[in-house]
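Only one chain comes next, encoded as structure tokens, the form predicted alone.
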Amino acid sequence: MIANVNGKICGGDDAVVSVFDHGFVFGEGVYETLRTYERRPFLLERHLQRLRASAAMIDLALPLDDAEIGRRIAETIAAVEGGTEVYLRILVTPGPGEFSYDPTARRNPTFVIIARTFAPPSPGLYAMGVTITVVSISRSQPNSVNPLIKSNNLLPNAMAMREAMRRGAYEGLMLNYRGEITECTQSNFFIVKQDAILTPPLESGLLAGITRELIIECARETGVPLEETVIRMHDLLTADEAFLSSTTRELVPVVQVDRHVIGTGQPGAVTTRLLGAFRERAVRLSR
């Protein structure tokens, strides 16, 4: 593992961050995930959109421009040895400051790129689909942690992750307050009923997944009829297909939730399509 911390690279077990840094003292920061395609980081200027939308909903500014963090990730990924994929984490903190909430006592924002070789999901889960669990644990509302913010502190996530794990569930579903679906742990949600795709709309409470966005586009550009609104679970108990996506893991159908099987209990057809259509359109974008 390669780290880039404010410019300089390192081996995983020499990378530090000061312990005086916001980021570990009040959880305050913001991150993107990306992975590469041919060694190129996919979909750059939207993840750096939305990590600058991030930061601005925090008050925190960004260091460097998007040509300097290109430059950045650049030399990072070359520093992963052999021509493998990369998986690639920016990660963005106020820096070390006074302990106070005051964001005048920040000083200088850290900025951090973790890059690994990128382990691709097994064929597998595309084969068969995966069980996922609804979880106890709510969405935060957006009038209190935005959902919107792509966080570092991720803390009701991993719990509702810790808690799918207990029940050997591949991801756990999370509600918001009034009961409407969300979105996973680390994916955005869909389903699909008599051949149309459904997705909840940001308003539910969720994060503006840029593998979802590419999903509507792809969902256009095939004629497959996508509309965002508000799921419930009797949606869901009666949806024909389901999957999950995010920037790792591309679509991952879903087979089974807790006990209740999804349509045929197999990968459905509209899912199979779209994946298909999503990676054409991932490797043309590479190009």
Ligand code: PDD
Second form
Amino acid sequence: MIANVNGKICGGDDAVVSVFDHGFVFGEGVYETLRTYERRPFLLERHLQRLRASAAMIDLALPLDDAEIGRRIAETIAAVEGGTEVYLRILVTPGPGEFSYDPTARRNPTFVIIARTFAPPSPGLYAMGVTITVVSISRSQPNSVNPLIKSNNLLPNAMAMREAMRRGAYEGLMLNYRGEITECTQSNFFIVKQDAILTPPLESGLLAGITRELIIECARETGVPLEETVIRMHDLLTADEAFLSSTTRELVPVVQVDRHVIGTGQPGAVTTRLLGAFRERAVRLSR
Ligand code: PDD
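Would you generate the structure of this protein in the form predicted in complex with this ligand, following the form predicted alone above?
What follows is the entire complex, opening with the chain shown before.
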């Protein structure tokens, strides 16, 4: 693992930031997770757009333009030894300052890129599918900390994921206060019903996932009906297929939710076809 801290590439042990950083003191900051395909950062423009949107929602101005961020990412990828693909995490925090919420208290945002070789999930996971669990922690309401903000402050997600781990599940599915399905702790969520793909709308309170966006584009391109619509537990329990999506996982079939088996208990045909279309598109878009 290496890191680029404010433009300086360092090994794991030397990658340090100030304890007075408001990212540490107040838990303020935003991030993005990217991966490479053929050693090129995938959908960088979309990730930077979302990073800027997240930063704006927490009154944080990004200290660098896209060209400079692109240069730093390229240098950081070049410094990762071995492996074919690279995992990247970009983190921006307000930087060090007096202990005040006044934005003028911090003047030099901290800009970090963490990089390591990327190990994709095993082929067996895609072949077998996974079991997820519905967790007791709700996804925050959009008028609380809006889930559209890709916030470094991941306490609810971490607690929800630990609950899922205690139950031996691969992911934790979170509902909102109205009981609508939103997303998992680190991924977006989809079901398939009568050959149509359904995914919760952003208004249910979830991250606008870039993989989710690409899946919507793939479905349009391949003529599979896809609708962003409110999904409740009843819809999930009567679904033919389900899957989750994220940058690091692409599309992972979900074959069981707690004790309930989804469809045939095997990865479904629509999910499998869509995963193929997604991978083709990913390679095409990364060239
Ligand atoms: N997680 N929802 C949540 C809460 C997430 O944390 C993520 C991504 C997603 C999927 O978004 P995308 O398709 O843009 O990766 C949905 C990343 C991988 C992470 O936390 O490292």
